[in-house]
Every structure is written in structure tokens, then in C-alpha cells.
Number of protein chains: 2
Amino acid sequence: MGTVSKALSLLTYFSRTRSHIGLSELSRLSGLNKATVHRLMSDLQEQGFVEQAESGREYRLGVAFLRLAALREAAVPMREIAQTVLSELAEATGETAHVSLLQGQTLSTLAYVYSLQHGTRVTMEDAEVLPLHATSSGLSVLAFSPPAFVEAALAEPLEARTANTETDPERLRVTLAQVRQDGIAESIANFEDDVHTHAMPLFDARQVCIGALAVAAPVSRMDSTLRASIRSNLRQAAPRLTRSTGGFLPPSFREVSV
Amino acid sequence: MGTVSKALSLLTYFSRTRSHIGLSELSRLSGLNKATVHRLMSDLQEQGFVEQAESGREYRLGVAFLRLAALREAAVPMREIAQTVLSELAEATGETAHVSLLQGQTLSTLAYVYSLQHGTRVTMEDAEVLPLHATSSGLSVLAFSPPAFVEAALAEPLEARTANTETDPERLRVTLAQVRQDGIAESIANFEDDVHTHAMPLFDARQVCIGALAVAAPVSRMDSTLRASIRSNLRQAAPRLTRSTGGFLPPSFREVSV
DNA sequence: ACCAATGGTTCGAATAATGAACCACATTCT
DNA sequence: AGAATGTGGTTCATTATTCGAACCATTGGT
């Protein structure tokens, strides 16, 4: 791995549950020498990508990201566009709608919108990270990603989040084939108990799958009427979102999307 | 310069007016060899920090920043806190209030709030970049930054934005001495014609100046009453914002802040 | 058909990254 | 008090990586 990749990969160890990381800990997490980590972090710190809370203490993500995220959003208003699509989807289905983007081998949530129609709803967190194998969003992404990527993802240890989580690579491959036929991935209590989600993939300008659009409902509320509503609304919204963010549908998805 | 710093510095060439940059152009801008730029951008692309719009075309900032910015905001809700302080400040003064953070040798706008009291107002843009020498925010930062940093900033070519912009390093040094005495930096039509701004510095946990809080009003509306209102409100708000984001006031500023 | 751009690639020479051992300082036991 | 273990940070000879001039392959304009 090149030096730059090493430096950037250090940033991936920061998460909502681990917002501050010390030098030694980061060295342990990454398997890199302490001196190396220190030098890389110094470079990152110089450019404002990380900062140290108090003098000579743990590192945390820096302010540079606020500026760069704003610039990204100005160049490609993906979040903004997603937000409007999500609002319509949440309104039409009465359930929680969200968009997640592929980030390495996981999905990170870009935006979500709740419906106000019911007192109970599936709740989300900003920048929440979702596994590929245990969510409908992840399955929809895998179903329309290159075989090499799928194999790499299924080769990783697959964690069981609930009693229902499917962790057998072979059966997951079968599921993916079904998703490819249907266009929609479905997940019942795979990631969280009592949650039933439907998802469809999103694509970029090169017809590469970059994430998913999903609707999440409580299992208790799911019936054939709601399911039909979610599926038909999703089939309309997903291709629209891809197109309005400058993306194009690959032939394999265009066939099954309508 | 290390390889990592080179890679990260490539990101600084992206701006609102230059959201897409080609390989050759980036090579020219940075002064780095085309092959070097290509390798660095490939590393950045692998981690989602940049992406290519269509296959084999110009680069733009990637989706990774959306996630990292969300994580930063979750760890340090600076923007959120700033927003509430700005709302109060805009409400109290009837003018535009904004917070900018130091990013290398320029300031980038983190947040801003307009007042609804007047039909005319000073308008801002997301992630707008402000020069240090030609804005009240910049002067307030320089006044409370280490001499070495100030000299480095004044050694750069100082661009004149308006007919009023002060570009003489010697006279700027005099101005900075006054700001150090007063605690507030004032700028009349230095950056934009018809804009009169007041600013005070913000500090982090190490008592290092990291940005500024400012109020911008149209020159035509500025009178002694408004000026007094802005100054007294600013004197209250700036130290409060520093404290509520986990920062501490350095002795040199604490003396003049009240 | 030509030229001048573009993005991307190659490979010996030059340079920068590496990591074991080392500080100085806290904290926490004995 | 003193030893033991932790922390962030530094040093420097060895080594592996990065650099960059020259090179393709394509594209678009004249």
C-alpha cells in the first residue's frame, strides 16, 4: 500500500463510537509503526484533516472536512437532490426513506427522511454505517456490482447482527441472483429486529453502482398493501434519483427497473 | 514536502469556481509532474476522496467528505453551536453574522445567518474563502496569531479586492496592533464595496486562534448606533462561542475582550 | 492529414518512508 | 519513594518507494 493510501486509511478508524483516537491506539488498530503513524498524522494535521483536542492528546477529525464537504455538495448537490426524492418517498409510503453510499466495503448513510404519518417509525443516524451482507441496501448494491467486488465482500467475515442475519456466502449468492431478477432487494430483520426494508441500487455516470435508495418499515406494520406501495414507489424513485444526480442505468438494471 | 502533503494539497485547488479539474491542469496548478499527480489522484480516488465524472475525464471532490464531515460534526458540533450563536447575533444587530475558520492561509466560511429586519443585506456563500489581509475576520485572526504566522501571511502577494483594500504590510502591522488593543477588527469596503464588517477571533482548546466571528452590514446603513450595537453584541458573543466549542481565551485576548 | 491538446504509462535514478530503539512525561501500583 | 507501565513524540541508518522525462493512445480542431 502506498504512503498516501496508508495516511487516508487512518481516517477510516474514526467513527461515531470512536471519535477520538490516540497515537498508540491508532498504531495498534492499523498495524503500522508508531513513528509512521505519527508522521502521517502530522501531515494530516498540517492540512487540517485531523486535529488534537488538547495539546499533545488524542486525535480527532479536523475542520477541513466541513469545507470540502460543502464544496463537494456545491459541485454535486447529491444530498440536496436525495433529500427531495426521499421526502416524496417517505410521504407516499408513510415510512422512513434513506439513501446510503458505498464507501469501501460498507455503506454510509447520506440522507434520510421520516414520515409523520405514524407514531412509530424506523429511526436513522447521521453517517450511520451499514454492512453490505445484512441490509437490503447492501444486497441491492452487491447484486449490481462487479463479481470481483462481490467475491471480495463475501470473503470477509460476515457478522450476524440479529438472529435472522444471513451469513452464509452461498445462500447470499442465491439471494443476489434473485435481486438481479427483481431489481429490488428485501430484508426482514437482518440488520435490526422488527425492521423490514426494501432497496434499489443507484448508479453514477459510468453506470457503476454507488449506493442504494431504501424504505424501512416496522415489521408489525408490513402487509401486502404497504409492500405493494413501497415497491411501486421505489421503482419510480430509484431510477429518477440516479438520473437527476447525473448517473446512468446499466442495461442489466434497466431491464428489471420498470 | 512529503508525499501525503502533496496529495492533500492537490485537494486545495478545488473551489466553487473550479469544481472539476483535469490531470494536466492539476499538474500545471501544483507544479508537480503529471505522472506524480496521476498516481496521487489514483490513491485519492481509491478512497473516495475524488472521483472522475465520466470515465477518463476530469476529477472532482468525492463522496468521502460527506461522511467524514458528518462524523466531524458528530464529534465536535461546531457548526451547530455556531448556528445558534449566529442567529442571536443576527437578530440582535439586524445584520448578517458569520463564522469563518482558518484553513492554511485563508479563511473558509463555516456558517452564516441573515437577519430578516431589512430588505437589503450582505449575502454569503457556503464555504466562501476569505483572504486574511482584506477582511475584518482575517485581521482579527492575524492580530491574535503567532508572529511567525503573521509574517508568513504578509510575505505573500497581497491582492487588492477593491479600491480600498490595504495591501501595504507595514500599515497592516500597525492596524494589527490597534486590533490587539481593541479586541475588534473593523473593515470598511476592503473586501467588497459597500460592506462594513466587525470581527473578533475564536480560539481552540490550546488557546490558538482558529477563526473569527463577524457581523457584516451595508456601509449605507452603518451609523454610530448600529456600530455600538454590533460591537457590544460581538463582545458578548465571541468569547461565548469560543467557550461553548471547548476553547479557551488566551490572556492577551481576555484583557481586551470585555 | 496534421497539430495540439488530453489522460495515462514506463523504468532507471533520486528521494523519501520506514521502524527499532530511544526520550520525557504521567499514572498507577507496591 | 520507587518501580512498572502507559502515553505522545523523536532519531537515524537502512531500504523501499516515489519521481519525472519521455513515451503511448485518443480526441477535437484546423
Given for the second form:
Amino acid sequence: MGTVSKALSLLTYFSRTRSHIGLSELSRLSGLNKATVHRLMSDLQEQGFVEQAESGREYRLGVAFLRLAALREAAVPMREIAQTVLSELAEATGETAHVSLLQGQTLSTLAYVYSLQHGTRVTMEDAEVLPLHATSSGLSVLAFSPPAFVEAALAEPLEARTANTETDPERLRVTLAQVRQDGIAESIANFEDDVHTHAMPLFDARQVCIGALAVAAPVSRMDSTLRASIRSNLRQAAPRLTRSTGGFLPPSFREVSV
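Return the structure block for the form predicted alone; the form predicted together with the DNA was the one displayed.
Excluded here are partners and other molecules; the one chain stands alone.
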């Protein structure tokens, strides 16, 4: 491992739960001796990538990351990043993949990708706004939102979009508890009669839920094999999209290995 690689590897030990790290701790975590760690951290500090905390005994990330993060966001906005993940997800599942972002108490569709594997597919042109209570995307957002936001959303008049739409707040609370446990929300003909969807939440840098990544398929095509494929691919794609856009998974989100 070269000098640059060693220096950069030290930065990977910083996290939300470990925002300040002392020299001895960095040496222990990295397996490098203290003299080497001190030299590498001094180089990083000189370039603004780390700085010493008030005590002078610990390091934290420096202001250089703010500039680089701003440049990254300007060069590769969320829609472009989402489009890449959506394309891969649509190809892997053979179904429509879409991302929606929270705006007030509804979700607005940001981007979607159609699979070319089937002539019949779920279309998104008429689904620019998704209600929270009647879609898998909305349920995944509610499940990982603050209690006050959830209660305000459930206190609103809940429209029955189909005969299957759940509008009872108490039953919806039970559903949300199940979504929090599983990490994936599932909706069968709740928004449109012939659509079966799965969704997972997306989070920002503050670990706040900001939207959802979803896969939608015709009810007639959904079987155990397709359902397993969608769930498996979503479990990989949603956390990756959160991280790719600078977000962090909150402690309340249980990431399941696939």
C-alpha cells in the first residue's frame, strides 16, 4: 500500500459515531505504528482534510471535504446518480424502477426507468404524485419518519384509491411497524388495481428519510420468484443510492445482508 493509500485509508475510520479519533486509536484501528499515523495525519491536516479538535488530542474531518462535496453535488446531481441505480434495478428485476422524493405530505416522482423485457409494464407518466398511505414508497417513508410527521399524515383525510386502499390509521400503524421490522414496504393494488410494488426508504446526510426507491410490476406477473428477486435487488440498491448521494442509514434501519 502506497503512502497516499495509507493516508486515505485513515479517513475511512471516521463515522457519525466516531467523529473524533485520537492518535493511539487510529494506530490501533489501522495497525500502523503511531509515528507513521502521526506523519500521515500531519500531511492530511496540511491539506485541510483533517484538523485537530479543541482538545488537540483528537482529529476530526477538515473543511476540504465541504468544498469537494459541493463540487461533487454540482457535477453529479441526485437525478443522474438515481438514473444509474434505476437502470441497473430495472434490468435486474425486469420491471419498472422509480425514485420519489418527499415534498410536504406527498411524494413526487424524481426519475424512473422501464425494463424492455416485457411488452406489458407499469407506466409512471400518470404517477407524478404518490400518496403516503396508498403506495409502498409512501409506507416506506412513513415507517422511517419522525412520529409527529406520521401522526400528522395519518390525521389527514385518507383517500381510497382502490378497493384495497387501507384508510384506517390504526391498521396503517400496524403496517408501518412491520415495514420498520422488514425494511421493505409492499403494496398490492392499493394505488392502482393492477400494480404490485415494493419500496425501501432513502436517507440524507442527517439520517432523515427523504424519499423511496421502488419497483413496480403488474399484479398478474408477480410470483414468488419475481418477488424474491425484487426484494433482494432492492436491499442492495436502496442503501447504495443513499450512500451515493451522501446519505447515511439511521440506527433504526436494519440493513439485511443478501
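Computed from a predicted structure; not experimentally measured. Positions refer to the first chain, counted from 1. Superpose the two forms; the largest set of C-alphas matching within 1.5 Å is the rigid core.
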Quiz prompt | Shift of residue 9 between the two forms at or above 2 Å (CA, core fit) | solution = yes
Self-check item: Core-aligned CA displacement of residue 244 at least 2 Å between the two forms
Solution: no
